[in-house]
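The form predicted alone is given below as one chain in structure tokens.
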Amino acid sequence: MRVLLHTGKGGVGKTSLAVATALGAAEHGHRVFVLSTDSAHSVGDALGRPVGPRPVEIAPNVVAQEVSALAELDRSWSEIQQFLQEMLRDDADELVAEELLVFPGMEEFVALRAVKEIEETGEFDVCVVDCAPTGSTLRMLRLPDLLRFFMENFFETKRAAARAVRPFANRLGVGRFIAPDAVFDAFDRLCGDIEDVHQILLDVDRTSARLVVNPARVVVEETRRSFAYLSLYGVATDAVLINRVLPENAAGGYFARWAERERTELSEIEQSFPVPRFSAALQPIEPIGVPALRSLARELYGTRDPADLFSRSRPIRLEKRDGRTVLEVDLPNATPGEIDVAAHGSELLIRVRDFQRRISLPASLIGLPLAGVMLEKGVLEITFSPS
């Protein structure tokens, strides 16, 4: 099943283009599922009709759903919820316990678990995901690394400690502060589900990110950074969707300066994103409803199938050069001063501005010193000394 992740800065028209992409794919004969993982759902707003947490058909061969992250947490990990409620019973109410479960990135990843369930039905060819704005999406992509680090370094130790301390805690009347095995089992399942979703996101043959951008300086700058961060976390971007471009027939008079500024930003977009770009003009009225969004899809993609893989790339690659192993990471738009690389045991830590990625190294590279780090034409090359 093809998975298309639509994200972008808030307010750029991400949801409208996501639904338009789904409707356009259906016109090319695909069975399509539209999944909203944005906590501020707006798929229903774009369609001009209600869309809730249950799948609903919005057009022939198109089904939509706005996932409730809290409902998913309650359904799948009630043991954790009950433990928190018991632990906080004197200081907080049920709502506080629910909110404590939703730490940064968790909502989006829990919602994305639906992608796996949709695929398992075998009823759909394409899943179009209306993701949260880029900031939340990037926090989501950091979550698997953090959970993996916790599981590998602390989980079993804490579980064994809890088992040892629990009898004494019960006798002292503070047993409610020690998590039972059911909570550890639930957390283990949670991590397993997140890792399954993570593998879907990293599968460049079926999953692509599509960045929605407006030709405005602030939006372009954020999108350039997001492009680099997605590559850092191993998610391939196959296209950039440029929304609300001023039509040529409206570029004179009062809008002359606006049009000139847009031309500058469109040139910047062309230079910044080495993937196919699709454009849609600023509409005379807001495109709401299936007919309007279908028309938007035709303008955006022309005769091309929106479900196609427009650019095939693997953002993180290992290769051999002159007897040395080189790890390549695509970091378009990054500069050398923004990057820091360090090896720690079995992991390689790469920091780009405020974002850090832990990359697990194959056994053959663990312990090898770094022979060189170089950023060349948007590609970070990390060379390991031979053993």
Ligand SMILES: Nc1ncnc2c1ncn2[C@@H]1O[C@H](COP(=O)(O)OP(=O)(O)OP(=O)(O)O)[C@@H](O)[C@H]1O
Contents of the next structure:
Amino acid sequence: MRVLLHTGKGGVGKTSLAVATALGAAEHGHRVFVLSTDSAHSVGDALGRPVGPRPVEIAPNVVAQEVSALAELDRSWSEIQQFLQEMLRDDADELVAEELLVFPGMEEFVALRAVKEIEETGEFDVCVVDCAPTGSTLRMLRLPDLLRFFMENFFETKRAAARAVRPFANRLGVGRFIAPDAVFDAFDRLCGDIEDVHQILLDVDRTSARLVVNPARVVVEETRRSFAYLSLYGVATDAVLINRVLPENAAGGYFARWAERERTELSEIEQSFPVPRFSAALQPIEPIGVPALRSLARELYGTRDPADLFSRSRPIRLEKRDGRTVLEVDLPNATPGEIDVAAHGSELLIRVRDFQRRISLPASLIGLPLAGVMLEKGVLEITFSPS
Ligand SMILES: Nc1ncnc2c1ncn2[C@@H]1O[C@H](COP(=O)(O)OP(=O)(O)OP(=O)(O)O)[C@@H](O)[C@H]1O
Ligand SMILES: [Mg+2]
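Moving on from the form predicted alone, please list the structure of the form predicted together with the ligand.
Full assembly next; the chain just shown is listed first.
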């Protein structure tokens, strides 16, 4: 099943283009599922009809669902939640316990678990995901690293300690502070689910991000950074969707300077993103409802199938060169001053501005010193010394 993640800066048209893409893909004969994981759901608004946490058919061969992240969290976290609530019984209310439960990015990830379930039904060829704005999407992509760090550094120790002290703690009457095994098991299960979803996101042959952008300075700047961050987290972007371009016949008079600015930004977009670009004009009115969004899809993709893989790339890859192993990471538009690389035990830490990725190294590379780090034409090349 093809998975298309629509993300981008707030308000650029992610939801509209996600639904348009879905309707377009159905016109090409695919059975499509539209999934909204943005907790501020608006697939229903774009369609002009309610869509809720239960799947509904919105057009022939197109089913939509707005996942309730909280309900999903309840489904996986109930044991952990109960424990925390119990523990905090005297000094905090339930809301605090709920807040405590949420690792940054957890809600989006848990909502994305639906992708796996949709795939397992075998009834769909394409799953179009309307994601939260890029900031939240990136926070979500950081979660597996965060959880792995947590599991490796605290979790097992805590589990062992809990086992050891539980009998004494129970006798002393402070047992409620020690998590029972069920809590650890629930956490294990959730981590397993998250890892499954992560594997789908990293599978560049079926999952692609589509970055939605407007031809405006601040949007282009942010989207350039997002492209690199997605790549750092191993998610491949196969196309950029340029939305709300002023049409020629509206580019004069009052809007003349807007049009001029847009031309500059459009050429900036052309140079910044090494993937195909599709564009749609600013429509005369808000494109709401199936016919309007279907025609937006035709404007975007022309006769092409929106579910195609428009550009095939593996953003992070290991290469052999002159007997040395080189780890390459696509980081278009990044500059050397923004990048930091360090080997740390069995991991390689790569930082690009505010985002850090921990990459687990294969056994053959652990402990090898780094022979060089270079940024060459938008590709970060990290060379390991020969063993
Ligand atoms: N090409 C277009 N022409 C005119 N209006 C558009 C176009 N694309 C989207 N819109 C309108 O712009 C508004 C924002 O669109 P949309 O909700 O799809 O953005 P979004 O990126 O999903 O926003 P959010 O970040 O809030 O999720 C909506 O009113 C939508 O109808
Ligand atoms: Mg939206």
